[in-house]
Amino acid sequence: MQSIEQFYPLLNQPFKAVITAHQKPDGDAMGSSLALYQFLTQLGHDVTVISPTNWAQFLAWMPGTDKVIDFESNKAKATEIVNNADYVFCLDFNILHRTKHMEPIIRDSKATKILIDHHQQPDIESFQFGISDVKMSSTCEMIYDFIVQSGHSNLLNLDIATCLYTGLMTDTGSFRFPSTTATVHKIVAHLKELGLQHAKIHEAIYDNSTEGRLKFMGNAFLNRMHVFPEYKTAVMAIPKTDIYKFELKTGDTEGLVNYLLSIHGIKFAAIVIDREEERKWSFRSKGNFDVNIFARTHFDGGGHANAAGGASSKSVDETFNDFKNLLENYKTQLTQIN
């Protein structure tokens, strides 16, 4: 893979891109394509979004989300799309199985791939430009660096300042994480000079509940909640008839596994749910617990040391059983973080 600034020289000749992220794209995945999205429009290149799924309601007015194309819904153009492309622009994944249904598509594609990522143990063999930093935020925080880096510092505007705030937000849990770090500040003080209003971005992000998810919420706390304290452990378990009772929606699920870090003493989270093809994980931690090894080792997953998530062809309560198995094996590792 050859590093991102090989690729620089080649945005001042017309092109024809598609941007793509990870399947449910979050603020960050969502931020950073269509922040990318409207850069390369200025520069008079043929963009398009495409999104491997639908996303949550909650980022919908985040500017150029309508030109959006969400593949499952759209597949016979989206696929056209992609074949006709000079580059696919992979953002927010680094293993192209991350976009689900449009893999295959992709990595049959005669177009250039190029990676923009901050997850670790990338396939960068998938991929002829790109660059993978762990050390970032977000991947928000790497198109800042790529428009500013690339020489076009000057087309930051307004648009994309909200749509980059939207992914530095959500990924540094409101700068808060350690990934916040004095550069991520710098940043968001850029943004701010071009106008950018940042109470509404988080009104729209965290003040979007409908009454279903928040009952939901509660019932999850009540009942699906368990505490392992021998391990500094909290983990809840989602059937599906609870989506189903609550008419969740994409995205309705998003953060709950952050609130069981909030719990005294708690250093491991993890929270899973039952989707229709599969039971997907989340993983959270505190200090050195590395819940991106967790993941890949027991539930075909990964991320973040910090961040991670995973998957099992298994029922809810019997990859619930595995967890719990699992948690004697870590039991000197867990009691061990401060």
Given for the second form:
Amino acid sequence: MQSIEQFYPLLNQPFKAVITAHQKPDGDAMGSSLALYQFLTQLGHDVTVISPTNWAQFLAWMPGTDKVIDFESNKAKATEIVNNADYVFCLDFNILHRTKHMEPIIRDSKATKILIDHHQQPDIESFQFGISDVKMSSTCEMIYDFIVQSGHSNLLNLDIATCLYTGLMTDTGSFRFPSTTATVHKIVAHLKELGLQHAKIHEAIYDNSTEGRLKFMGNAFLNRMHVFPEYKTAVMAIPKTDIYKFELKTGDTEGLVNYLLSIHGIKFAAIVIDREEERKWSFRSKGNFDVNIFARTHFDGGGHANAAGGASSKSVDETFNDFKNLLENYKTQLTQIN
Ligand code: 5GP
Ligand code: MN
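Alongside the form predicted alone that was just displayed, please also present the structure of the form predicted in complex with guanosine-5'-monophosphate (5GP).
Now the complete complex, all chains and molecules, led by this one.
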């Protein structure tokens, strides 16, 4: 993989590009994709954002979302666009299978692939250019650098600022995680100078629940939560019946796992959700318990040291039991986190 700096001169030649991110894109995946889209479009390139799947309703207000193609509902058109692209920008994921059913299409396309990501252990063999930096708060921070370092700060505008702020805010847990550096705050200051209306973005993302979502959460805390103080661990298992009963939509379970970490003394939090084709795990931790390694070792997943995900093909009860049985192996590590 050549460095991202080596790609900068290529920005001056007209090209066709696809921008994609991980399936079920979050604020950072969507924000970085749309910010890059607006930047490349201003440079005169022919650009399409293709999301591997649909996305949460609370992201639909973002500038440019109306032009994003959902691969799962437009396979033929999306495949043709990828096949005609000179470049595929791969944002906010470290391994191609995070694009789900788009993986073979991207892998087999003749397009040059460019990685911009902050997850651990990237599969750099799959990309010709790129940057992978786990110290970055978000892919949005990296897109800001991409625009500024390639010499185009003058193209930063309010729409780009809005998209970048969304990812910076969501991936730093509203500027509270340790990844929130002085640089992050300096970038936000710059975005404010461009006219950013940060309060509106917080509202659009966080004050956008349905009544059903709040009832679902109430039920989850009351009936689906298991706390193991002896392992400093809390876990939730969400059966499919809850998803139907409370009419949950994509994104409605996002952030739920973080509440478990707000219990005094809890350092490791996990949630498993019974999705259509798999049981999807989310893991969060505080301190030096590395959930990326945990997810990789036991649940075919990965991510960051303090936030990772994984999956299981077993039933929700079976995979939940597997999780509980694993805790004893980690007792020493878990109880030593302070
Ligand atoms: P979440 O729990 O919010 O879905 O994901 C937490 C972090 O782990 C995100 O940065 C996400 O991209 C990553 N992640 C989630 N699931 C997986 C997975 O199955 N594989 C890998 N490699 N990363 C994942
Ligand atoms: Mn991210």
